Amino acid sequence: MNRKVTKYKRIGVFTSGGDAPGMNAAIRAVVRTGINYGAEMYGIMRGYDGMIKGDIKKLISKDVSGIIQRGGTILQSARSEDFKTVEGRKQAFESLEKFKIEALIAIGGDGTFTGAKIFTEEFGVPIIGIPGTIDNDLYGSDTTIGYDTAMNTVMESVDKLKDTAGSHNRLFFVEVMGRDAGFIALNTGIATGAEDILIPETTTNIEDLVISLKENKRKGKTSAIIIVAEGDDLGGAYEVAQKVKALDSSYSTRVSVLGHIQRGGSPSVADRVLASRLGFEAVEALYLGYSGVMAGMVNGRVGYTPFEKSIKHHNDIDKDLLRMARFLSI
């Protein structure tokens, strides 16, 4: 990618949706790489609600230094209901024509690219998607930005988990996000050497759960971690553990529900470097006479899926994964 076909003076970013670690690197990428292209770089403000609000600035080299370490997003994010209208579209694209903004680079998730894709069919405003979100739900990406920070966050809590529940004799379930996908519940289980995981994907047992923890218990394990995706079909933590409770209430028993906590924090080295190459890409596809489509990363290599694509279809769970797991939580 190495030949420009587009010429762009000004070009907008923003963040949208839920906030993910690693969203600061990809602005920085963005902005410093349209800057090199000889644009003027505009931030614009809680996604489409400032978009429409007309809470843009431009931004400068200066203004993304040491922001790549940090967690959340500079610009700030939002969820839009005025934007989901046509008079919220139309008063949005009315202040990029303010601002004179030619064409925009959106960071986020599928309701991010939702918007994206109705905006430019229906104003013809220039959109690439870059895919920034922790639940790695996204098609046209191996990962998503902020997906490999979440898992460490779980990771290190569970952990700590699992030095408590080992020294009082407890049956811990932890819940971590993922409302339709298991992808952070699945890698930090088996990270974690859960006794059970959780996921929207395969459906509950719960008394076969019961039935598998009181083998434990019989083999001699006094405590146990179970991972429970908050979109699991039987619900949370809290609901899972109520059920085996019913069951057997011969469990000292604890809920953690780790929330938002799985947004924050410093973004992973994985992280800042899938950012910063997908805000460099993203920019360059611009130029490329891109639109309309979602940068990430495919086996090691930048591709291009339209949004369509990315929001219809969504990563599948691998079932080989999640059958190792269980032959190692024995």
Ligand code: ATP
Second form
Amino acid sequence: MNRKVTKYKRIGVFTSGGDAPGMNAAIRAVVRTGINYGAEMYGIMRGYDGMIKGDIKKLISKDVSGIIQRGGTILQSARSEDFKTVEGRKQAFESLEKFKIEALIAIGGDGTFTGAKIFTEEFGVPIIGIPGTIDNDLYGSDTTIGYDTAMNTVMESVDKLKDTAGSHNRLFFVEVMGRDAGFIALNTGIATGAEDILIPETTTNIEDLVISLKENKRKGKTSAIIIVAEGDDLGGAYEVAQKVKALDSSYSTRVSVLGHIQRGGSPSVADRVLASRLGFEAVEALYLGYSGVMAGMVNGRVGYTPFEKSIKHHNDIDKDLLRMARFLSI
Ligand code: ATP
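Switch over from the form predicted on its own to the form predicted together with this ligand, please.
Every chain and every other molecule in the complex is listed next, the one we just looked at coming first.
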């Protein structure tokens, strides 16, 4: 962690990696806090891609009016292969020099912070990160911006699928996002009363799943919902459905992959408040002299975690909750 108290005159902000509801609320908070500190604020379009290409524009307070309730990101987002090269990062640094941008606020996930860590080490540009990803897979924040909204979207969708599953006595496999982390699957599974929840953090035993489905059937349950995180060790919802069908063909099974719908929509109260707080705190952190850290909420209080730590570690999933969900879904 590098601390050097400074008064920045020009600060850039960008969103990078997968977009998440609440990113706009974070941009608004960053821009307005910076302006309050007397800085000129600059929006960098499409993350590292726009930084390399010099696609940068000045943002005044009015530019971030009326965006707190909007999903997506007004600065757009991208994945940039060029930024993974020294030459690409050199070009990005030259763009910042051209606009006289002295410090950066990066809103994104672990890939974004990996790039930010390398960039700040190479060129000495102070950077504060804000956790903006629906996956909730960053260490150093109780939750990430977009996670709560994504879970509410999943919950509403599964509620609807439950209606139709019940009407037709069907077994639904619902795939939700989460390549490496089962947070969305676990909590939406609990919230929707799913019959089972399959997550990357545990080993899925297909025989056990079939046995518990049979047991449910015996007790009179005629339909069921299984939530499958996309990164489950047995594969996504299609693969799991096929494996179940191979062991027991008596079910009328359906698969629903919720996909990118989970990234969209107006952010929830929790995400708007989180984004506002972290946007504000990230700029304050810059003026306090922090760099190379992610601003997050830890046990309800603001904390700063070095990029290296936030990327390498994950918040642990509470496996007892899985056991509880199975108890409650008999
Ligand atoms: P999400 O978790 O929502 O997918 P993310 O920030 O992890 O978001 P990534 O696509 O993994 O999304 O990363 C965003 C960008 O960060 C990449 O497109 C790339 O430009 C940059 N980046 C990632 N890893 C590196 C790296 N090792 N070196 C330099 N830049 C990197």
